[in-house]
Structure formats: C-alpha cells, structure tokens
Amino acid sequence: MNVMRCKKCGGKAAVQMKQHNLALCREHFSEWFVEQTERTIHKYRMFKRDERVLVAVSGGKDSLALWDVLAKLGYETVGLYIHLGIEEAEGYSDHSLALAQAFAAARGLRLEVTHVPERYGESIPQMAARTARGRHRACSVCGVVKRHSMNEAAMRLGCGVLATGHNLDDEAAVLFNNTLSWSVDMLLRQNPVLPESPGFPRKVKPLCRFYERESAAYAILNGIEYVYEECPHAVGSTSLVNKALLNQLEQQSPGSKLRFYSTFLKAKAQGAFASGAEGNAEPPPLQFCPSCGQPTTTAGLCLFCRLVDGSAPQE
C-alpha cells in the first residue's frame, strides 16, 4: 500500500489535498494554513497589524481555527460568542459556549459574549416562534440577531474590524445559490472584505479560500475540541443541500469549488458584475434607529428592534 508524503520533509503525510496536488504532514500543513491564512489578509488588503480584530466564534471548527491562526500571528483580537438560547440537540448553545470558554481560557485569550435571551428576553426559537412563518423561520431571525449582536459589539469594544469563520464551502454555496437566482445585488455585496461605513465595522474572511475538510484538519491536528453539530435549525437548509451538491461535483473534479468561487472574483474586479441598472443604483441612505442607535436603511425602527418589540411584518 501506497503511503502518502509529505510534499516538503518526505514524512508520513496527515492531510492530502487534491485540489492543490499537495500532500502534508501534520507540521507542515499547520505551517501551511497559517502562511495561507496570513497571504489572504494580504491579498485582499483585510487589515492590518495595528488594527483590533473582533472575531466572531460559534464554538465551531472555523471560527476557533480562525481565532487560533490569528493569535499565532501575533493579531490583538478579542472573540464573541452569541448566546441564541438554542436548546435542542442536547443544550446546543450552551455546549458551544463551553467550547469557545475553553479555547479562550487554555490561549489566554479574551471572549466577550452577548447572551440573547437573558439580554432580549427571548430566545432565537421564541422569537422565531412569535414573529415568522415557514420551515427555517428561526435562521432568518437568528441572522438578523447576529448581525446586530456583532456590530455593536465591534462597536463598544473598539474594534474595527469584524472577522468570521466562513470557509470556501460556504462561499461557494451562497455564488452558487445568487447564481441560479441572478441576484445581482447580492452578487455585488460577496466579497472577502465588506469596507467600514459609519456606524459598521469593516466585514472581512480570512478563511473564504480553505474548504471545510482544510479548517476541520486544522482544528484536529491542533488540539482544538470544537461542537461537531450542525445547528438543529438549519437542518434541510438550502445552503446545506447546494453544499451537498458542490460536494458532488468536487468529488468528480477536485478544485470546482475553488475555480468556482476565484473566478467570480476575479471577474467582479475586472467590472463584470458592476454595469446595468442594478449595478449602478444607488445604494439607499443609512439613517440610525432611534431606539438602538445603529445604522438602518429603513425609517424609523431597525428590523432588529422591531423583532424585539413585535412590530415587525410576519414573513
């Protein structure tokens, strides 16, 4: 039987990657993901060494592997954790918020957590429960909890920078789904960096050029315990059956996802997506909700505020 080596010390290798034509040891390809991690900071010009990094950890492999690659990188970063009271599958959300406690506490590193319920009130279950319809009413919702919980953190804390977890998978399954739907506006806002706008912090991705199975081997090969389980309301998603179809089409011929999603990017800074009328609107004013102080397109209340307060339209 053939064993695999590793491409830089002839080793017994613990990650093979098709889609690079690369093999790596278990040092080496720790090495490697860091390196990688750090060029794509650059590339897409993220932020740089004097600037505060808000990263936004779920207890899952991405974000701590994140988290962990940017401390090592010598990064002034503090996490946040978005307590959403979800407790189905065994006490999701507490089990997760143990996990990012413990990698916090084992690096020295500071969290910061923003408990929905006891905060709001409500859980993202109850709030879904009270103010939308349909099968994933609770992701709607919780997305826009999320959004909230993490600019005003960034916010009071300083930080000018927002940094999440999301992998290539991830950004290849939401071009995937813009696509089919030619959702001009939304391809026009998918982007590694989201520049900082009054009252936002800038929105970047370190990790949009790892596949999922890249990050997961980061995380094991370097101690890193994280939650294992898709949250319990996002099962039959839509984003989880494009993943499931992207995977087919990998498994076929390595690297699509990664043509996919390079290309796009590329063609979106050649100008490919900025002509036609949706391209050259206008992007409507931001105001500031009067009842939380944070930027909205909307007069009067934010949508934040008013799923808090039952004002907002049933979906």
Contents of the next structure:
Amino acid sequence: MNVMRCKKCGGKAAVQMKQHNLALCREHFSEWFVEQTERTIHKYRMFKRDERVLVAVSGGKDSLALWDVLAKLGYETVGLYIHLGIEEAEGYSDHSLALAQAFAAARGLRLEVTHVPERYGESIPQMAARTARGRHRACSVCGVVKRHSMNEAAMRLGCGVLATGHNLDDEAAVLFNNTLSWSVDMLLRQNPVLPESPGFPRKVKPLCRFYERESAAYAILNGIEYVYEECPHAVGSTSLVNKALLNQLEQQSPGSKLRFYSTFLKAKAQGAFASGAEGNAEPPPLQFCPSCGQPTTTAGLCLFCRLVDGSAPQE
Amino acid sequence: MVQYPQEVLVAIILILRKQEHRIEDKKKITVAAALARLGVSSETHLVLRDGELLTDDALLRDGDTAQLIAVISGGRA
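Previous: the form predicted alone; requested now: the form predicted together with the partner chain:
Then the entire complex follows, led off by the chain already shown.
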C-alpha cells in the first residue's frame, strides 16, 4: 500500500488537507502554516510590522499557535490571558493560565493577565448564575467580559491591534448560525478584520482560513502544550452543534467549509449584503460608558458595567 | 503473552479522552478504518502514534497504541 507523501519533499506526510488537495510532512506543514498566516495578514491588511499586537490567549491550541507564529514572523506581540475563574474540570482556568505562562516563559514573550474574580469580585460562573443573561448560557456573559477585558487591555498597553485565534471552523459555525436566521446585520459585521474606532482596537483573525484540525496539528508538531479539554460551559453550545453539522458535510464533500466561508466573503465584497438596504439599518452611533469609558451603543452604563455592578437584569 | 481469539491477528489500543478502546481485526487496518470503528471522524480528530501524526491511510499494526486528539472547541460568544 502506498503511504501518503509530502507534496514538497516526498517524505512521509503528517497532515493531509483534502480541501487543498495537499499533504505535507511535519517540517513542511509547519513552514506552510507560518507562510499562510502571513499571507492572510497581508491579504486582509491586518497589521504592519511597526504595530504592536495584543494576542488574546486562552491556553488553547488556536491562540497559542497564533502567538507562536506571530513571534516567529517577528511581529511585536503582547499576550493577554483572561482568568475567568472557572474551577470545574480540575481547575480549568488555573490549568490554562499555567500553560499560557509556560508558553510565554519558554519563548521570552510578555504575558499580561486580567484576573476576573480578583478584579471584579466574581467568577464567570458566579456572574452567569446571578444574571438573566447568563442563567442558561454562561458563554454569553463570558463573551461580554472577554470583549471588555480585551479592549481595556489593548488601550492600556498601547496595542492598536487585537488578534484572536478564531479559525475557519469558528467562522463557518458563526456564519451558519447567522445564515439560518438571516441576521444581515451580523453577517455584515463578520470579517477577518474589524477596523479600529475610538476606544476600540482593530480586531483581526489571522487564522481564519485554517481548519481547526490544522491549528491543532501545528500546536502538536511544534511542541506547544495546550489545554486539550473543552471549557466545561461550552458543552452542548450552539457553536459545537453547528461545527458537528459542518464537519459531517465536510466528510462527505471535502472543501465545503472553506467554500462556505470564502464564497461568503467574496459575495459580501461584491455587495451581496449591502449596508443600508431595507431592514438593514446602520448601527446606532457609539457613546462612551460614564463608568469605564469604553464605547457602547446604549445610553448610560455599558453592558459590561451593568453586569458587574449588579444593575443588569437579575431574573 | 497476550492470547487472542483464533481469528484476531491484530489488536490496537486507541485512547480517546483518557479512555482506552481496543480494536481487533484479522489484518492491519488504516487509521480511517479504526476511526470509523469508533464512530469518530478524521475531520474532528488527529491521531498520534509515538509522537507522530498519522494520516488517514497510515496502517496501524498489532500492538500499536495511538492517541486520538479531539480538535473541536467551542462556546465562544
């Protein structure tokens, strides 16, 4: 039986990417992954060499792979770990923090930590249990806290760019969800790059064209220790259900996920979801929260401040 | 020495989420076939043997132990 061979050197392949009709060995896969990341950065004009990039790291494969690649490419980076206070699954937050710290220390990279329970007096599970928003979906509260913490850190650390480890599976799952409900306003906002605005850094997703299995393969092949366990609060989440459906499709028809996402971006660039169309109003103008100073679409306290000061709905 | 039933010539251990699964066959089987026997997909799992990632067509031999790594994470808001 023939063994799959690396397309570059003819050695034994380590990773097959059916959607690209490509198989590569350990060494050439890692090289390809770094090159492709840089191509994506350039293609979408994410950031330049003289910009300082805040990399949001969770201790998972995607964010640590991203940080590793950006450091290899010579970009100036600062890592940000947000400790969510999740104690389930054998101390999930402590474990993932330890992995992020070990990663940074081994490479001489700077890691900043925002400790949510120490700073705001409550962990994400506690905040979720207290509020109507989070009662049955901790991920929703978690998202609000993470977005606030990332913006705050970017401004404080002088980083004009915030990079996250979202991969193509993440993007396709969100796209699938928004397409099911034809949330045109959400579809309009889904981009590899969200431009900066007063109080917000530019937000970029340099791994958005990689399948999730590729970022995992990169992490493993490059000796990156990451947290294998799923966040205990993500079990049964809509995003996992959508990913499972899309992967069934991918299994039957390789390249489906890539086509779904890349043709969406192309259609949008051609005006398929034109801003200002009927029922698709421009977003409301931003104001600044009187407490934290971050931009918000609502008058008065922003959603994050209402969450932490207890004025968000409790029931 | 492990005694196999007469028709079993190949026994493989697959480790998934800290649980061991024993796969038996009359001949060496591919990674893809072994994953199918467990009902998991190579879209969502990587297979690691002795520190090396295996592609779908790689053959698993008698006595092999391979780790399956689930690659899908979720819950981002």
